[in-house]
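Here you get one chain, nothing else, as structure tokens; it is the form predicted on its own.
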Amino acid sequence: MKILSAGVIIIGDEVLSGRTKDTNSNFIAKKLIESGIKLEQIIVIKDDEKLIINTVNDFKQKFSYVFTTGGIGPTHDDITSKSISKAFKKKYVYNKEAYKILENYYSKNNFNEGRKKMARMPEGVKLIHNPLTFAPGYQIENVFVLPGVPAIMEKMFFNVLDKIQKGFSKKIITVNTNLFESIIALDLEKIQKKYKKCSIGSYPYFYFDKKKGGVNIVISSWEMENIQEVVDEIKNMIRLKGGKISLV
């Protein structure tokens, strides 16, 4: 069974320096699990033809899908096509199904330059619809250029989903139990051994006011067709050691 992979690269000085609270890394990681592929990287880098280059050429190589977001707008340091055409060696240049869509959006007494801008892409790519605001994304090879606006970029993620190929569903299960993370650390360790093709997370919490807390422990796995066997030895360890147990 092959597992489809993923990374996403996000562009954009405006995240790194805080003004900007990225929020695609999070709807694209929900959205690709769903769709039973993995995401295995999340970056974010600055609006830098030389780092966009090289970070897209190393994705593109490692994951079966790369996504960017951001730096496809009207203004000087929306740079990531630019970068993009040159990491595949191919022309930049107007597009001109995306010039026409633009064109018809504004009217040709409103085109002007920075609009003009969005139409430009590397040569040859697959438009990607764009029902919001009708500037459209791309795609070239195994990348996804979407734009870093989150209720633009969602609409258009919707549309890349309907044609890529969808792997088989990661399975999760979460187990809470009442007991302290240094309690059963030691025995998850074991049993985490034991299943190598499942993941075994550890997420403890406490509230302060009630001098309560516990553990969520999410198993889950992209390999194994069943978890439940891993499911009910950590249930049974849980019982052992005089914990309570839920399902989350």
Second form
There are 2 protein chains.
Amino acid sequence: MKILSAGVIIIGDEVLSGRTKDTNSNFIAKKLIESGIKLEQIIVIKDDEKLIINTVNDFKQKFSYVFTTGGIGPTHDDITSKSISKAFKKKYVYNKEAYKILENYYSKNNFNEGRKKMARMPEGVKLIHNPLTFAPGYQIENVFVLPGVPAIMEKMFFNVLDKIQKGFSKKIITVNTNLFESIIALDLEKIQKKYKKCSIGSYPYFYFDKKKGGVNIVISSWEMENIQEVVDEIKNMIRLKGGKISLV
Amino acid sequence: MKILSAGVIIIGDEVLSGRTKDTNSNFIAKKLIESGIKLEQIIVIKDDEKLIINTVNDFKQKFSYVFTTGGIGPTHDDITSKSISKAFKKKYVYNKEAYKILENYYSKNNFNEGRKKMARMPEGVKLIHNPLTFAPGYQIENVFVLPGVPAIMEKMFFNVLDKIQKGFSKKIITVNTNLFESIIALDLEKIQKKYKKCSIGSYPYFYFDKKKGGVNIVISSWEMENIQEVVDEIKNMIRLKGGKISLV
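To test you: the structure above is the form predicted on its own. What is the structure of the form predicted in complex with a further copy of the same chain?
After this comes the whole thing, all chains and molecules, with the earlier chain placed first.
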């Protein structure tokens, strides 16, 4: 069984300076896991041509799908499309279809140079419809190029999902306990060693004000048909340690 | 003038699966810029030994400082410290000081194997104090190893800031206008070309319900003594285009 994989490239100085909180990667991560696609890596890089070229070339080799967000607007600091043209050794041209969409949307009189720039893309791409502000994104091979504004990106991502292959769903069950992580650490490791095709994640949390805490244990697998056996073993272990159990 | 740079490595399957929203990178980004350190890259990777080793080795060469979060807890999926030991070709040992801190905190009877694991680190590190749950982080050369739980990481980051060199502050002024981005795109590009040591970022926003929008123009520089000249030129340009101006 081949597992579909993905990488996300967030392009934007504003995320690195802390000015903007990136919410796009979390949105994409959730949609991908629902679609049975394994997100392998997220990277945040500057608006820098060489860096965009190298990162896109690296990611498109490594992963089934690559998603970029940011840098496809009308201003001088929007250099994603030019850089991606270079990464794919394609000409950076006016896409006729995108040009028409934008000309219609803005009307001929208001279709200025900045707006025209949003129709410039690598040669031969497939457009991704933008239902909000109409400037389209596009697909080039296994790379999907999307805007950075979350409200727009999110709407467009539903159109992306129509274009990609879906994988087998990941099986995920979360068990919550009031026991501290360190109490169950050794037993959890034993169970993990027994079930190698299943991933057991342990995520502690603390309420410092109430001096309380606990652990969410996330049992998940792309490959196993059924993970209930692993879940039951973990629940038994927690009971033996005197812990409470709740399913999340 | 040497600009201090930094990279952030977020280690954790839970961020890639979308289960956890990473807030650590934004917190660190803001603290770094306040400290005059330029955050160059953020990467989110899986709990995978090879990947951690390669990423840490890559980042510690590229940047003045590297910050990792996640994977230093008591369970089997916490493999950051072991991996970092390998990256630095150091033994993975019980740190005596960390061992004592934890033994004191938990009392001898409750100091179980899982908790002892949190004292295992690469040989010869400097500890970073954890005022909340006491399991320390550490510094090895230019790499700072921190936990993933935001409340704990954030408290510890203030102790990290005491240990690092501060850079020259970045000058930042944001100008807001009600004009659309495309209207000012060409002029903004001209101003950017004139002032190459200054970075002019253009960040549009939209209120789709009100059919309104605008742009935040962020003028910033690590190198220029004074960016007011650039700001004034942008404000004049906006006025000439009939736009409103507000400072943010």
